[in-house]
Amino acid sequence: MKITRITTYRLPPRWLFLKIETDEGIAGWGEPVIEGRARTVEAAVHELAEYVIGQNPERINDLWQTLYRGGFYRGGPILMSAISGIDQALWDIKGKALGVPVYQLLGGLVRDKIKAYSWVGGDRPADVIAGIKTLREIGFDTFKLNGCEELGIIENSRQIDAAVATVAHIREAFGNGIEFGLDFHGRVSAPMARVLIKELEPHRPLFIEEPVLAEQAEYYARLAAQTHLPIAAGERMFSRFEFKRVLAEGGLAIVQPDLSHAGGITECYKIAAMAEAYDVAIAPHCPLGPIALASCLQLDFVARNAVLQEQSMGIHYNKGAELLDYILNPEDFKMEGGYFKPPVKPGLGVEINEALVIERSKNAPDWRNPLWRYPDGAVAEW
């Protein structure tokens, strides 16, 4: 079998799909993207295509190493996201060629279902309560929301009180009938993270995500030492080599690699195994589309330390398309009691509505995240 072509499709709301075709008529799909930089990743995919066109798609490990090590400069969000989508598509082809889901190729099921959680609320948390109520009606009982708005490097007590009051109101409204993680989104400096985590402890969030940016990863262990709340991070870390340093320094209870950013199934399988050796859980980051989710599920069902799976159903970023719009088998991704079951079809388990993908790709928007500023005019983290 030989790879004959790679085609990319930018799609609403903010996704990028790729299709790898072979001379035997088997095609695989992947989802390589950095949110807000889809065109840049798309260019990287086509630059890397020269390494895979004409090659045997079944040699996934060799192709991955070629894509990663074939250039003198490597790593980072753009190149690793491009590799991720190609890797996903190669696994999709191999599973289809052998007639089994990818998780069977990785040793088979380690669990029968995986807990899903949903984003709620948006960037400003005023409508969080209503959002949770809506999502509970469709079966969710576990959520993630932004833990605060923008915070200065040193912030006043009013801002801290406002963030804590939102969380307190959620806990008061729902008691322990729900669970929720709080995403600081890298908006919080190390000095203020210490303050905010301490104030939030009585409300017992499921975890604190990205209390500081990955660039400040040396603080994860220091922050973990001051709290009993689990610390989670990893969506802005792009290879096992970045996770290696963080795991060795300690502090994280949950790692959150993104299978569309951190090297695909091949690399994230290794990251999960590394985390297991440190008794650290994995909860793959996935606010993206159906191919990304299907890839995450393949990992969830072979990694014993997988605990939660993010997904984008109803997420506030989804303008122009929803999670399951581009697939022909949405029934395979329906949840039961807040859990996903293993995909049943060969490969990644997604049947892509290619006609719709082609049509919607003709006028895909260029999504950008908001640009926030502090009251004094300086750029703030979003």
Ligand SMILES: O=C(O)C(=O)C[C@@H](O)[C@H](O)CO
The other form holds:
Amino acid sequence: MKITRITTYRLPPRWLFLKIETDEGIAGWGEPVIEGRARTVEAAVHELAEYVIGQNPERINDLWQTLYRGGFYRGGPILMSAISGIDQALWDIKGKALGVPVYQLLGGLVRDKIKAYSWVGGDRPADVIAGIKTLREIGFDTFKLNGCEELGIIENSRQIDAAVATVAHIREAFGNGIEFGLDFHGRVSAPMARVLIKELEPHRPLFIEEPVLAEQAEYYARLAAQTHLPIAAGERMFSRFEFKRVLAEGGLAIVQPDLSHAGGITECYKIAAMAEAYDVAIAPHCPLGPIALASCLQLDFVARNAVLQEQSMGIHYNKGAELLDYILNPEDFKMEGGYFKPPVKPGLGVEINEALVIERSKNAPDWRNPLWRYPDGAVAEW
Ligand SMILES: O=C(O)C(=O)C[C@@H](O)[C@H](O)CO
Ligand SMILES: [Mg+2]
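Return the structure block for the form predicted in complex with the named molecule; the form predicted on its own was the one displayed.
Every chain and every other molecule in the complex is listed next, the one we just looked at coming first.
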């Protein structure tokens, strides 16, 4: 079998899909994207395409190593997202060629279902109580919300109290009938993370995500030493070589690699195994589209330390298209009582509505995250 063509499609709301075609008529789909830099990743995919066109798609490992090591420079969000999408599509092809879901090629099911969680509250956590009530009615009992709005490098107690009050209201309203992660979203400085985490302890969030920016990863162990709350991070780490340092230093209870940013199934499978060796859970990051989610599920069903799966149904970023819009059969993502069941179809397990993808790609928006500024005008972390 030979790879004959790679086609990319930028799509609402902020996604990028790619399709790899072969000379035997089997095609695979991937979702290489950095939210807000879709055009840059698209250019990277087409630069890397010359390494895979004409090659045998079955040699996923060799193609992955070629893409990672072949250009001297490596790593980072753009190149690793491009590799991620190509890798996802190669696994999709291999599974389709052999007539099995990808997880069967990685040793088969390690569990019968994986718990999903949903976002509530948007960029500025508001209406979270109403959001949780609505999602509970369709079976979710685990949620994630932004832990705070923009927070100063040194912030006053009123802002800290406001952030804590949102969490206190959740616990008052639902007790421990639900669980929720708090995403600090990299908005909090290391000094203020210490303050905010201490004040949040009594409300026992399930985890604190990105308590500091990935470039401050050395604080994970220091923050973990002061709190009993599990610390999670990983969406802005892009290969096992980044994860190895934080796993060795300790501090993370949950790693959250994104299968569309951290090298795809091939790389995240290795990251999951590394995490398991340190008794660290994996909860793949996935605020993205259906191919990204399908890739996550293939990993969730072979990694024993997978504990939670993010998915983007109803997420505040999905303006203009929703998670299930571009697949032919929403049943491909079978959910029961807040859990995903194993995919059943060959490959990644989702059938893409190619006609709709082509149509919607004709005028895809250039999504950008907002640029936040503090009251004094300095740039704040979004
Ligand atoms: O889902 C999460 O945990 C996030 O932090 C969302 C963030 O990754 C945005 O997708 C960036 O645009
Ligand atoms: Mg996050």
